[in-house]
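Given as structure tokens, the chain that follows is alone and in the form predicted alone.
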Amino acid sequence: MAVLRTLLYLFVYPGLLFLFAYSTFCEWFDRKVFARLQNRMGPTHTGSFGLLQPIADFIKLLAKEDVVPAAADKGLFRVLPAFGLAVVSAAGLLLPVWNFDLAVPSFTSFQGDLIVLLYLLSLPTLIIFLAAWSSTNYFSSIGGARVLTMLFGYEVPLFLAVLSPAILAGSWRLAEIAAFYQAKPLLILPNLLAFAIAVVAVQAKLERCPFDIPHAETEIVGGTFTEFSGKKLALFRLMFDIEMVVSSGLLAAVFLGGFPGGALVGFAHLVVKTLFVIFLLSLIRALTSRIRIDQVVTLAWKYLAPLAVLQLLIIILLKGLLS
């Protein structure tokens, strides 16, 4: 029973299936949102209301011819695809959506587990990079280096806007810091900039707008996958998806008290709250525009960070008081 239940875990839900099915529904759900906000209509033929147009283009993408430039590494060209999509799915197998035992940890649940998690969602980006590098065009090779310097601007205040909801927790590891917040929802408050900081660095880490430099089209034709097509373009776009959900199912562990109940419940837990984080980041997308790659450091570095180690402050003399 216990290996029916691994397997289940890994492959259905909340496995490789379930972050299939549900991040193409998340794409779905994030261009109907970002169409609706620009008032147009978004996806509409593709099954009922366009609810299969992301996997429409996903088999169109698959069908199409895979071209690997001559000059390219083509070991790193062929494997960075597939290795991408791979870390992703690994880092979604973290999140705490079943009712785990907290006293009994396991492979999926474990003390630490969100450094891993969140060590697993920096992955991508090196991972892009050397994707962009690989292919060796100049277009990709400016967009690669964009998003390194992005990630020196980002990824400090996300780490630190996260470990403020598990220091007052106590604990690093996702279930325990759900449970928390579960048990005491109004301990949710103290964290609302952490969370606000969180969303923001989430969106860079997607190279959504207004962080989409890497893959400008009107400045650097396709940035990083310009040489991307066919089936590599395919598994790098379902890695972004997967890495939108398992991004904010971390936003919603930490910040909105995890997914409490059994499967049937934790499903919908799971459902509403991460919609409401991908809702929260189609709203910064319909509202900005681009901003160059210097504005990205000067916001992370002169205002998301100093706010991040204020939020870590308010939370520290927090926690000494409720002790």
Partner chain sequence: MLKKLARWSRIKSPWILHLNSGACNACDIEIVAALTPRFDVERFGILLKATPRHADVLVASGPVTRQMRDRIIRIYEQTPDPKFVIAVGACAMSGCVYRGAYNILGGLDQVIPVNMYVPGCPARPDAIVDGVVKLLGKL
Second form
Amino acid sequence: MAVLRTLLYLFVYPGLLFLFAYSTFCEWFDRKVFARLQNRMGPTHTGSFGLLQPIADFIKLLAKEDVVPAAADKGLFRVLPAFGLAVVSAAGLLLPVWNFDLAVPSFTSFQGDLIVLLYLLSLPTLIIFLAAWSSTNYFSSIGGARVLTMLFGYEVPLFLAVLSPAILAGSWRLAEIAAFYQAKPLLILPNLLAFAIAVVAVQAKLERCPFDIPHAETEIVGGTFTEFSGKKLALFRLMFDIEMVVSSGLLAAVFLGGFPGGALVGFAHLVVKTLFVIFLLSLIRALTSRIRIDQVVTLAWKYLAPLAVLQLLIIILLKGLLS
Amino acid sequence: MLKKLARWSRIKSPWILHLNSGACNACDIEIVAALTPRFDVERFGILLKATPRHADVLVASGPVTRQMRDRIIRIYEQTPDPKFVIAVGACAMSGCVYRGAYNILGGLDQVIPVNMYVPGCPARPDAIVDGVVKLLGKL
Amino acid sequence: MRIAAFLPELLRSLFKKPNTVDYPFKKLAVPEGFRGTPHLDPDMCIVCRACERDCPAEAIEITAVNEAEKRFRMVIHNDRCIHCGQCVDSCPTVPKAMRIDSLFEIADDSRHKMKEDWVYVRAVIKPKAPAPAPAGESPNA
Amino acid sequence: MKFQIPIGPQHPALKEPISLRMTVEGEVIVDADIRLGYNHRGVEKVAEEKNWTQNLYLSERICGICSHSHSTCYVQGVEKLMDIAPPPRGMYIRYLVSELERVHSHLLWLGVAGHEAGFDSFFMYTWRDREVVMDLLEMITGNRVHYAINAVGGVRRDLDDLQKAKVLEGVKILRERSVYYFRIGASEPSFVARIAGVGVLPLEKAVALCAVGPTARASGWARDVRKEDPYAVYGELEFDVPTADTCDVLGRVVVRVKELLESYKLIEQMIHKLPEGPIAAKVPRKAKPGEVVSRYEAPRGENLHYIKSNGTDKPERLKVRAPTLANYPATVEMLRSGFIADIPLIFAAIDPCICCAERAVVLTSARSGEESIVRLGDLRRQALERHQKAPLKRNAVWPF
Amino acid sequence: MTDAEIIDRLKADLGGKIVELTHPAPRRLFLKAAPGDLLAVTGTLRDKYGVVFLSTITGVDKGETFEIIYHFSTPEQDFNLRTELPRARPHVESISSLIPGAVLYERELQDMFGIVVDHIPDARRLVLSDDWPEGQYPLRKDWKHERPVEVIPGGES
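Let me have the form predicted in complex with the partner chain next, following on from the form predicted alone.
First the chain shown before, then all remaining chains and molecules of the complex.
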């Protein structure tokens, strides 16, 4: 029974199958919302309401010719997309869904899984950098340098922002943090500032407008992915989609009280909360113009990081008051 | 079965690269206009891509100038298979008013194979959408 | 400066009907007088070649099939046509032998299919316009 | 690490082929060079083989965005050569279309500027509303882009009362929307951060490098052929020449939006003043021998056609100088010591119309006069110096 | 200043250097100078008449000679300064030392007519395309272009 449950967990929910299906749905949702915000339709004619659009994109890319540029580091170039996908999928397993028993640590929920999840979510950035570097194209190289530069910008505010609810809850375990806020929903409010910072940082992590600097098409063509085509591009796109789901799941778990109540109700919570976060991300994408790389760093260190520290201060004071 | 699936996906998700080989801009703005809310080609899963590596369909406009010839061939070769070319506008088809100019090699089909011709000077956005739809219908 | 200055407009469109016309399924109306593809009315053509001479894109070709019988062949190359309508303006007959309709969805996969030709006998109708080959720019289309 | 990146000829920021070679150090541009010739078609040679009527359509196809500008500039010259005066109603309709074209071109540019800055919603909205003016143009002329309304001696189509009313209605909507976009563009922080202080072209540089159009006007040089050399109907109408003194991309946005408002004013005046009468005059097939210089204020700046006739039905020489060409030296100047991210914006800010610039002649590997005198070493030093005392607000230094 | 005043002033200032001065339309002045006087006349125009803006330079092939027209303009007048060069030895002095923006048009001139611009600061060979043959100048009247044969792919249907 336990083996079956583990397999189910790994491959069906919230493992690979679910992540694939749900991430494509989320991409559709994101594209549709983005299009509707711009007063147009977005994908419509692929499946009903265009729901199958991301899947069609994925299959088409799989079926396309796969070009490896002559100058590229072939080993790295080939292996990185799969590696990136593996990393984000592994991160997806750590989301606190389907945890029936809080008291028992399992391989998916343990003290400190928040840190592991954050770490796993940082890896794709490095993978993208390596991928860009290994393709030895001017535009890719510039894109790669930009990826790393941005990493230094947004990672610290993100960690600090996620820290504050964890401190208030007094745990490094996602499931416990979620349970804490389920018990005291009002305490979500003091974390709103951190939530806002985290949303912005996640936007940067996902390289979406206004932070789509590494692959800004009007500046450096495809940027990091200029040389990737076919299967590899498909895997990278899927990686971004899953990363979007996992990071919005993380925000939902940490800031919005997680996904309580068994498989079905928990699933509903998951869908509603992640879609809410994704809606916010889409809104930011539609609202802003791309900023320059120096402006990202300025924004992160001048505004986001100090605000995150302020938030931490508030939380620590609050914790003192409460106890 | 797999082939059918691949064919379906190809029809449903044609990503385009806009290629200008010396056009007067008119077809280009109409191609861009096809992306904007009134025509919104994203309905058919069409996305404008920045690099030939990501593209399936090259949407080309303009007569081929001497200087662009090699670049067009290179871009065509960089596009991974299967790839399709749509020539938009009279210039890309035959060179139109520039026929006989010393720096023009003629229409696009003098340089690379073309799968669909969209007439017009410039082609209206609806004509371009019509051309794309006809191309997809032929796949 | 205002953060998220665009927000109200964006949110409004989220709940509004999109501006999109569902094109291939619902056609857009072209305005009256839209210049589409040119056509010939062979019964009216007096083979004055004004259209051939004034066509900027060499899209009209008139050749004699049989000089004695006064048979001519006119080819309109739609792949070269720039839809300017000058051929209609240049045409001296009344009513005009050249006309332009609003057809524009003629995309095809071969340029050979974009030729239209007519083989016809030269019309003997006397043009009612002052001269058979007036200035290329007759006022008012 | 210093290396050269090629922007173009095929590049998503450029809707037309041109090659910009950027020498960059990290993210900072230290040198820029423009190579043209990708869009060079040889229009001037072709023009010598076509007759006056055919050339009307050829000149229209020099450029797709300012198509009416080129054809009007050409037709003005031919009419002077043939010594005919088009009837006033024809003139009003011709310049009405030319103002509508300015509106479409500037709206297009606003959207493109948004797109280059990654502000896709802005792009989508401006282009959505641009369809209003496109519909008006299509209604009046019968085509969305190449209007072909000009004929030697007047215009080819008349305007009826219903169309007049529709134009006025469209202008009303557009005015409201333009003001709105101006507010958005000037208040969205991420957008302003991208355009303020970017691509600075001081007035003295603009004068020395012969910049034209909104590029020059945004540097505070109030040059407008419509005011200076009031051709045709412009002498009878009231309008201002907006300028800005910020000398940057923001200034160019401001100038263009203000010009939009001026154009709306002009369109309304033209509709109200539209005289009765014929729309075209009778013209001969041949022009008398002679030469003429015709100037016209296109949306991008001064357009100049030099036409020489030898008495036949074909021109002896047609020389076209499009505004974009005049702005290239200024662009190279502006690109220096910007960031890579600024390239598309700076380049877009002159509203480049590469096809115009290359119609026939030039294929310049344009480096403007002053720049090409200095050797590379000096160039680098200059760029560094300029960067150090740059008046731009660049508070963050490239971290690598 | 009105056109008449300008003409008088020009005659006084440049007297001998101007071979011909016509005034075909209001605001349009056509001056003609010998190739040797080009720099001097341009200098005078710039310094005394505020002519800083060069619209373009036109070249015309007149058979035996090449005519070059410099289109200057000020807010009041257009000055079109022309000069004629023998076809056998088409050399002209660069004016880019006076008007930096002129280089662009001078290179265009070199390219299309084979006119040699002396002391041009950027003398890189200007070709239409990278593979353009040496010594071919497309805008010369005696240069003819042979149309390539157009092969329409896909046979007659």
